[in-house]
Structures are given as C-alpha cells and as structure tokens.
Amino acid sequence: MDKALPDLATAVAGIDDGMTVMIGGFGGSGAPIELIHALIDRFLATGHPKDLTVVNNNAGNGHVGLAALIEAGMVRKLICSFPRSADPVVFTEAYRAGAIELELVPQGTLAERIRAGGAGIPAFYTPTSFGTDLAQGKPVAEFEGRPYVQERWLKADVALVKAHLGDRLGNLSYRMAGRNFNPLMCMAAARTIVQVSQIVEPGGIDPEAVVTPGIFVQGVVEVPNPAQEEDLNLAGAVYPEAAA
C-alpha cells in the first residue's frame, strides 16, 4: 500500500509510446513542471515515450513543461481547450508545420468529459459548441425544446498531477487554485502519477482535507520546491538547457 516513489525517474517509467496523458494544471497553477520535465528526460536517453496524446488545459507556454514536451516532439495530439496563451510559440510553430493534431474543446466540456470519464459516464449532452464548427459530426438531441450536443467522455492511460501534500497511501490535498483539474484527472486514468511538495505519514492529512482518495493514485513523488511555470518563463528559462 505504500505508493510512495524514490525519484521522479521512477515516477515516470511506465509511460509508453502512443499513450495518452492527462497533464494537471490551469496555466502554470497546479502544473507538474518537474514530472515533465522528467519525461522529456528519459525521452532524450531512450527515444521513448513518443507519439503521445496529451490532454491539458492549454498549449503550454514559453519554453518550459508542456511547451518544452512539445518542442522535445513527443506529443502527437493535443486535447485542449486554449492553445492561444500567453507565450504558445512552440505548439503555434508545431501546428503550423502539421507536427502536432489539436482537438479543441470548450473549457467546461473538457472539464465534464474527463469527469465522466472518471465516473463511468460514456457520453453526456451539452448546449455547448451547438452550431458551431466543433459540433460537426456530433449527434444531437433535443431536451425542453432545447438543441443539445452528445459528448464522449475522455479517459487516459497516465495522468501527471501536482498536489501540496500527499501520505504514502496516495491520499491528497491541494493548495488553493492548483487544484483545478487535477482531482478530474486522477479519478480519469488508469495510473495517476503525483509530484507533492511533502510525502506525510497515512493520518498526516486531515481526513477533511482529503480532496483525492488514495484509490485513485498509484504513485507519490516527494518535489520539495517544485518550479512554477510562470518564474521560469519571466527568468526566460528553456528545458532542457542544452536546447537554449
């Protein structure tokens, strides 16, 4: 019972060609910027993990995290709901050259596909994108006299979560706003990787406190400091630095 992880190596070692990812975080909150940049790590030892589907908020920005697992050329697809932020020069670069597919997805779709994922809701229907280029192709129905579009619910092999504090049984908090989508990705993989700022002892969370049960997470690593997104980018940061 003890899913406590040595080092963010292990953490990542699972993670296969062709998978699909779940990568928590709302911009740079909530975004686990050490367990990527680990990825992008044994990508460039081994050539794997590659051809991955990424599910994220965003497109990532700058040259750090998301940003920088796209300009490594990992990911394949990229399931978002707003690729246009603050600095998207890499996956702008990447989508223009036919490098990288993109499913766009309104925000509060996204949200809900993924918790139907999580609980078991194959499809679901919304007002949302009725009318528009996104609902093409989709079935729609009509509810109250009201157009309604069918959506399928996102599940993943891997989901990579930042919480504050873990125990080694997987249980979880979050620090204010970095909860987001975190707690909809655990509940949505079949194997949920989480970097903490502190492993505690089972009891060492309130129970109150618990936002995710350990049921859902499968690993804990320990990230004393994690990086934030934001820092990197405005110290014009670039992962890994030999691409600088």
Contents of the next structure:
Amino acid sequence: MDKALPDLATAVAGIDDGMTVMIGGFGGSGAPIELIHALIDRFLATGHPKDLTVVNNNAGNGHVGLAALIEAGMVRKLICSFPRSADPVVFTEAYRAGAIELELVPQGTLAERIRAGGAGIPAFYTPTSFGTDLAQGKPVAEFEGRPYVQERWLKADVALVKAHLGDRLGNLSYRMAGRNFNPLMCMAAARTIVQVSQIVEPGGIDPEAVVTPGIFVQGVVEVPNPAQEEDLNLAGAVYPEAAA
Amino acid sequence: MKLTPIKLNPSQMAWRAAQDIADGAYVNLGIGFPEMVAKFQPPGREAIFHTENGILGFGAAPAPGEEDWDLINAGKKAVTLKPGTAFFHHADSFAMVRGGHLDVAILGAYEVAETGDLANWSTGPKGVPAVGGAMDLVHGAKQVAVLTDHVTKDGKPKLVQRCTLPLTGVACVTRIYSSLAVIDVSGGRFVLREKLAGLSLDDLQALTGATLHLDGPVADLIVPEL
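Beyond the form predicted on its own, can we have the form predicted in complex with its partner chain?
Next comes the full complex, and the chain you just saw is listed first.
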C-alpha cells in the first residue's frame, strides 16, 4: 500500500465541478495553501473544477489560499462559521454581489456536523443556537428539561487537509494548533488528500502520536516548508501572481 | 486627592472580572476586551485558558517577529506555549465548551437582557453575518459572564428588558462586568452587586434599560489605576 502522491497536480486531479470540498485550517493555521493553489492552477488550465461547495471555518484572508479560490470564481457556496478576517475583501465583495451563497454555522456545530459525517451519525441535538435565527426551521426537542436543536451531518466528496508528518499508509500527525478541523475533515470526506511537510517511513510517527489513522486518508503529498497564509499576506502576496 | 472615575476603562473592567476567577479554573475569553482578563490574574492563582481552535493552557503573545502562525488563538493572534499546554481538534474543543467542562466564559455584548438573553454576533441584516464560536460558548460554561460598556457609544443602555438585536443565546448570561457596575443576572432580574462610588443608584438606573434589583448590600466597585 502506498498512498504517497508524486505531486500537487496529481493530488487535485480528480476534483470535479459541483463537488463539496472540505478545506482544513482555522484562519491560516493548518490551511493547505499549496493544495488550494494547485486546484486554482487546474481551473486556470482547464476551466474545472467550478461550482464548488466549500466547507471551511472562515472565508479567506487577503488574496491567497481560500480567498484566491473564491476570487478565481470557483466557489458557488461556502459553509462556514466566521466569514470575516483581517482582509475579507474577496468574500465580502462576492457575497454582496450575490455571486456566492453562504451557509452560516456556529463553529462548534460545524465541527460536530463534520465529525458526525465522518462517524456515520446522520443527526444530533445541541443546545447551540436554540432560540436564535440560526435555529430557524430546525427540529427542537427537550432532553432532561432543556431544549436542543437538531443538526445534520456534513459530508464531502473531497477533503484538502494539511498535516505535519505523514507516512505512505496515510497516518498523520499535526503541528500545534494547525490541527483544528483537519482530523475531522479527514473522516468526513469520500476522498481525503493531505499535504504534509514530510513523508516518513511507516513507523516514523510514534503510534502513540498518530492523530489521524491512515484509514481516513486516501492520498498524501509532500510539501516541504509550506507557506503560511499570514506570512503571504504580510508580504502582500496575490495568487495567481499574474492577477495582481 | 484622587478623582472618582466617571467610568472604568476596558483594562479596569478586565481587572475586575479577573478577581472572580478562581485558582485552577478553566476559562475561555472572547475576542477583544475579554482577552485582557488574562493579564490581570491575581498573584497565586493559576487559571487555564481555552481557545476554540484547540489549545488549553497557552501563554501570552510572543515578541514581534517571534510569531509561529500555527500557534494562534481564536482571534487569529499569535500566542505562546507554556509547560502543560495541550492541543486538540475542533470537536474535542467544543466538547469542552458544550459538555460543561469550562468554568467561566467571558464574552462581549451588544445587548444583555434581564432574562439573561445575549445579543453579541449580529447588528442586523446589513453586512456579512459571522457567528464563530459565540453561540456554542454561551452554552456549557458554568458561568457565562459579559464584559461591556454600560451604554452604547451614543449613550443608549446595553442592559435591557428584551434584546432587539439577533440573539446569541437565550437565558445564558449569569454576570455582567460593566464600565459602571457588577450585576448578576438571576431569576429573570438584574441584581446589582457593585457600583462606582461616585454614581448614585438613580443615575445608574437611568443608564440601565431594565430595573436594577437589590438583594443585600451594594459594594463600591473599586479598581486600581490601569
């Protein structure tokens, strides 16, 4: 078994129009910038994929990563908790122009919907959002005297994820708070593609330190010294550069 | 002679809130003013701070240029490691929140009602809506406190009978640290605990959109110069 992929272009090759794509990260931490940029490269070369539904906590920052994916016009709908950032101009303009649909989900509910999707749990009840606009139209039930809102699982065709170490079996470890949504998204997608800073031999990650077991991962591509969204934005980067 | 302050500044509000956090408490601080509470932990007490994006027990901001962008808080600001820091994924992070494991959550507010309802995520249909973790945080923490100016920038009460803005949560706030007073929310009523010494009860009531109830003595709200 070898889940290692030769390059980023191969890694994003099977992503088709209209798919739901989970993209890991919280802000820039744990965001698979290189995989996103490879997907943009494919769109610029072939016109596909487009009309994507993207699941991420945020809506991009500046003109790189998720913001660049939106700016390229590839995203039809965004499912997120917090579509604001230091520089949210790309999403904000697309939203105001009616060019992108937004499903706003409380952050913990978003995490649990993804986890439920990966765990085969079609719905669950949470106290979050009860009595608020975000609970409109959702079933409510009382448990032990308190009201709870029913939420549905969230699944994806593809997850693009960033981890620190990976082996050819797909076992992953993460780096600090770059973990965030990434392990959950690995579970919830039919196909999970991971960029790692280093591919190691099986056994190169201590079994006690494996956070995502390889069963949840379909492809691993090595991206040494991955870019950080925050650094790119501090440098005023735009992707692709020609669009600047 | 020491002048009586007209109102507390955000540091002083944060200082006051910090005095109520017990040694060993697990605490989540909202983005903005509430983040300052961490700076004012009384000596000898150690609270463990939680951030939604998956860190428990993080340290202060790093020196400029020392940032590691994989080590950030929910406000996307760089933080530091401390001995005993733990990382976890988002589902575990919100299990800590919703599962009742946090002792205190301190949040900002647009409006707080005497019922304990909180509005702090949306100022209405204009603009891009964003909720983040606020709706989760108001459920589960044993104490949900609010740190806020007593009135809006144009002088309207933020403590009201019923919220007019979209709600973050129903009957969730238990205590308010305002720029003028400390108020408990209990049994559908605002109960005044402390107020600035230079402010009469009538003046405070005039700046408050619902009745302030008294339940025992009202202490002077005393804070250091900060």
